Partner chain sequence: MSILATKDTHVVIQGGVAGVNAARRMAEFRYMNKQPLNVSAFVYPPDAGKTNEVVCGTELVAIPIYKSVAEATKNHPEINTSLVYVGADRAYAAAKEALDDAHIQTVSMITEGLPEKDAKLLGKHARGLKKTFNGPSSIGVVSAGECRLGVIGGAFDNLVACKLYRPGSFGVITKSGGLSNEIIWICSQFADGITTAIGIGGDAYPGTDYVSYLEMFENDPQTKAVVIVGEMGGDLEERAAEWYGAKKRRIKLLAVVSGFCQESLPKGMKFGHAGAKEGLKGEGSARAKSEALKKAGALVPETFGALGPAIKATHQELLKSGEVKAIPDLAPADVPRLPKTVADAKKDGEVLVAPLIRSTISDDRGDEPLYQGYPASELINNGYDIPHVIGLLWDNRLVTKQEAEIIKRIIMLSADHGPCVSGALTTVIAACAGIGLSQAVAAGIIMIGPRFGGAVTDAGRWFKYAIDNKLSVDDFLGYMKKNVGPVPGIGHRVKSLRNPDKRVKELVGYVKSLGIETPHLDFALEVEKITATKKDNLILNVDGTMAAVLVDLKFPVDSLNGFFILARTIGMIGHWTDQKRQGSRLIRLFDYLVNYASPKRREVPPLQ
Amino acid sequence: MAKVLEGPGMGLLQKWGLKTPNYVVVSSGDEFDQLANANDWLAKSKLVVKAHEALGSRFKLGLVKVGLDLAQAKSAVRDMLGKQVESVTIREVIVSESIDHKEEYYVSAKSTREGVEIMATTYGGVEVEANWEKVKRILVGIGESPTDSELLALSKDAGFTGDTAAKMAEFLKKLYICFDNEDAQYLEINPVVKDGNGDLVALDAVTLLDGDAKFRHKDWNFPFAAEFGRAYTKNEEEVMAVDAKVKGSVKLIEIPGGNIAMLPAGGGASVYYSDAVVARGGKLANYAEYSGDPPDWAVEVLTDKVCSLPNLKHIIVGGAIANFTDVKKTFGGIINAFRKAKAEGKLDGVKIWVRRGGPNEKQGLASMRSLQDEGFDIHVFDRTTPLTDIVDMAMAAKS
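Would you be able to provide this chain's structure on its own in the form predicted alone?
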């Protein structure tokens, strides 16, 4: 799952007809000043200023300011930007219109094995957790859509009455359409409130999308939120950009301080090898994987980033026996990057360990072994070697 920050999440809601407050996302005080001159609502409304980062408990951390006029909002924006909170530096702030309201509601849609669970309750905001047993839900089967009568029944069951029940049913319908069309896996709006016209408005949203579906959405021009309490590195962002363009998958997360780099084939292998390294007292320099038969150039980009990690002693190129990922082709991308890295002096003193099976494995493994003749410290094994034996060998080898 790929988390989307509040600003682009609100944009997706608006796209499918759900009402949100006016808002802007800014990365500098000067940018906010320019937007204030171009947007009358910023001067006419009470404002909310929030850190636009993947952080929980923003209220408790002092990263949400409410009921501000424009001058106060400008001051809050400048105070927040650049602030260090644990390992996170506040790089963006979202400024939104404050909506006066008396009641707060909760709605969400969540992907499950059976389909999509749609939930609603009149207990929203901070009250939802204490009243979770009052949350009502329906299950929409795979390949199905909720009917108007089902959504109205859910709305009434959740405690909505009269005109509000009908409006909430329509709101839930749009929520599901957004969820389904945007390849979402979780979409929560808390709170939903009534504005002065009686319309339902989404004040805040938690949006988790299927990141691997990005190639289907040309308007997903926003970055996904970092998942590890820090901003993505340049290398990580470049691999993500490649991942969004290709069939199959390439992934990279850097781990500072490690000296054993991972280049496994498949998500299962990546976890298997990473666990083996840690269990044997090793220090991982990264998490990575390539799978789904990606093109050789995409694997080459990933490998180039892995070879650029500092202080490496070992690179483990591991994988099980592939069903359809072409070993020769993907190894071709890895070999190209290895040669480039060696020419740049990046692999001096680095030992490379390879274990793989699958389509065209003999040709792929032979190409890897031929790197020995080019001065690489490389050790290549086929499907007859147990997967984690190469981890044992790497850990036992003298650096």
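Beyond the form predicted alone, can we have the form predicted in complex with its partner chain?
Only a single chain is listed, so you will not see partners or other molecules.
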């Protein structure tokens, strides 16, 4: 899943005929001034200014300002841009028209195993959490489309009446078309409101697209945002750039405050290693994974980043018995980065634990083992040691 920020998310809704407030995304005060000269709605409307970054709880952080006139908006834009919040610098803000409204509605579409679930309720905005049982839903089977009468029935079932019921059915139809055509996995519009003309308008949207479908969406010219309420770190971005370039995969997520670094192979095994650390009361310093026989240099970059994490006590180089990832080759990349890290003093007092099997395991494990002669505090095990036993040993080891 790939999260899309509000600006491009709104853009996709508009593309498929859903009405949104006017908005602009800017990265400098001057840019906003110019846009204000060119777009008269900015002078005519009350405005909302929000940080356009992958940050959770923007309200609490003071990164949402509402009910502003243009002058106030201009100063809010300048205020917010460049601000440092946690590890994130605010690089963009979104300025949108505020729409006066009485009621707030909720609609969403979600991919499920059986198809796509379309949900709607009149209890929108902040009320939806408390009224989850009032959300009405229909299932659109795989490869099918909802009929107008199904959507009208859903709309009425969800509590919409009269003219609004018909408008909501139409809105849901467009929502589904957008969802289906844009390879979305989750699309939530909350709130949907009625503007002065009685039209339904999407005020805020959560858009999760299928990143794997990027190849058939030439107009997805926006970056995907991190999904965990913070922006990606520099190291994470560098590993993602490598991942995008190579056969196989390399992944990294940093977790501040931990002291046990993970460098396991395999999307499945890596999670069992993380589970083992947590189950023994350890604190993860990161999540990492390499798989699909990536080139040695890609694993070297990943290892380099992992060794650079602060306050490390252990590095877990775990892995199951590979089917086709070459153990000797991938370990070659890890060893190169280990040597470099050691020369830079990054591995002082760090214990390294290795367990692996797969093609060329003998040679790979032997070269890891030979690092002992170079003064590494490294402990190497083969397939006869159960998968996560190295974690138990690490946690039991006296530092």
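Throughout, rigid core stands for the largest set of C-alpha atoms superposing within 1.5 Å between the two forms. Numbering follows the first chain given and starts at 1. Here the structure is a predicted model, which means the values were calculated and not measured.
Annotation: Cα of residue 239 displaced by at least 2 Å between these two forms, core superposition.
In a rigid-core overlay of the protein, residue 175 has its C-alpha displaced by under 2 Å between these two forms. Residue displacement note: residue 46 has its CA displaced by under 2 Å between these two forms (rigid core superposed).
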